[in-house]
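Single chain ahead, written as structure tokens, the form predicted alone.
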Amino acid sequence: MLTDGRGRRITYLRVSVTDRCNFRCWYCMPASGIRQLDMAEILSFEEISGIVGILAEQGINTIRLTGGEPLVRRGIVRLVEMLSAVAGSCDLAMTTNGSLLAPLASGLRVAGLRRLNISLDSPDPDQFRRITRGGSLADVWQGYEAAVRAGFTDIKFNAVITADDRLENQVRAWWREIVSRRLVVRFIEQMPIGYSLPAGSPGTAGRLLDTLAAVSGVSPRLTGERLGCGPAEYYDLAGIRIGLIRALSHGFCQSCNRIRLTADGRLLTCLADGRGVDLKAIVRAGGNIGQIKDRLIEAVKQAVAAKPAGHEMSGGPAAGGYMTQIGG
């Protein structure tokens, strides 16, 4: 079992399969984009599945595929099949923007993907285009509907809470969709990954709860339940469930159970710590499988043992680059 220096058991692995994305969300990357990794710099499917298989033996029981946008990685269904083969007992999930999901949903389900989160910051078309810098909202809804037809039943939506005066419009648009479609939405506090937040903006959860109460006419009631393996707290609004992930105003680092594998093969033990351990170098250094496995396990254990107590994010930019480079 993987346990860090503070006694936290590590059971959750987020795997970024690419740094590329077909959106340009303003909080995730600059409008000009980023320097994209060459394919030679990115872990192959065989390397990813090899590392994941070893980590599953060490106690990882939840694996979530991320990006960038994971569905832009060619052959992603085959990767899901490979991960299902080496870590079939793990809960295999994916976070996607949903825009490329429609033709792939059925194949992903058959390959062994169990759960989906769809990142959608606003269901208002104009606000969506502004946030994504030109994304198609219709494609996202088509992807969601295809996923439902494919048999995915545990679909959650993630919406980053904007730290500006448009929050009320964002919440009103979401409330209409939540009521009409009976969706589960988790609102996520904006985090300073790759840039600084405006002065006074960190920790917008309180303002969100006030806005939800005003929009719905119901006072949100904390339920104390947990859905899945994430840190979301859930509130009940007259039978409607709303999730809230508030890393800044109500940190949950003391119970953090996750590590991250970046697309270029670095193991990160904290979202805000960009240093990491280069597992790709170990995999590509050569040697028999036993030697590679032993070196990987030792490197992972050393990194986990040094996992920081907390992210130490406030308003300034965290280390490690933009979110699309780290893996959301």
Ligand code: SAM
Second form
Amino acid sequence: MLTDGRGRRITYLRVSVTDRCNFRCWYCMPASGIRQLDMAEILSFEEISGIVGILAEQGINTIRLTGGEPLVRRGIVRLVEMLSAVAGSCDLAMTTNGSLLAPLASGLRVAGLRRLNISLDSPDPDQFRRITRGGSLADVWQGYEAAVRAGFTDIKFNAVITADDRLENQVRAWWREIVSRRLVVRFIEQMPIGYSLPAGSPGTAGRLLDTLAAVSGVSPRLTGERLGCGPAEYYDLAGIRIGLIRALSHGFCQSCNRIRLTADGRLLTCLADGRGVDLKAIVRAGGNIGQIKDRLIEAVKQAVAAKPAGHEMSGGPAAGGYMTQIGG
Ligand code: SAM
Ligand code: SF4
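Next up, the form predicted together with ligand SAM, please; the one we just looked at was the form predicted alone.
Okay, now the whole complex, with that chain kicking things off.
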């Protein structure tokens, strides 16, 4: 069992399988993209599944694949199969932009992927294209529909929100879609990962709730429910559930159960702490499986013991690069 220096049990691992993405969401990376890792720097499927298998033995019970965009990693279905084999009892999930999901959904399901979150900031095609800098909304809906046909249930949507005039349009467009398709959407306050936020950003959640009340005609009621194991709070609006992740304005760090494995093999114990421990160096240093395993467990335990009490993102940039380099 992994427990940090403040007694928090670590049970949730996010695995970034690539730093590459076919979108350029404006809040996630610069328009010019990022300096991409050489493929040699990125963990192989064998390295990822080796590390994940060991962490599963140490008490990790939820594994979420992310990126960059996880579906741009060639052979992703094979990786899911390999992870199912080494960590079959874990809840294996993925966060994706959904645009490449249509041809892959059924293979992912058969390979053992249990849950899907789709990041879709606005169901208004023009706003969507602007936010993603060129993404096609139709591809995402096709991906979602293929996932439903493949048997995925409880698919959740993530939408990043910002405290500016775009919010009202975004929420209005989402509300129409939520009502007609009965979707679960979690709105996420934009986080300053790789850059600073404008003053006033921590007020986004309040503005979201006011806007939802205006578009729905109902006051959002906090339900106190937890759906899944994430930090979202859920609100009820006349039978419709809306999630809110107050990344800045609510302190969820005291119950944080997460660690992250980056595409280049660093273990991060906080989204806002980019220092990390280089697990790839241990895996590639050689030695027999038993020695590697002991060194990995020791390094992971030390990193977890020093997990920060919380992020200090109050508007200023967090260390560690852009979100696409960390895995969200
Ligand atoms: N490409 C996949 C996707 O978009 O779902 C997975 C990687 S993405 C980095 C993971 C999550 O991080 C997405 O839900 C995305 O919206 C969110 N994200 C990216 N940058 C963010 C930021 N600055 N603040 C809050 N959430 C962010
Ligand atoms: Fe790509 Fe996801 Fe970042 Fe958008 S949020 S640029 S889809 S990694």
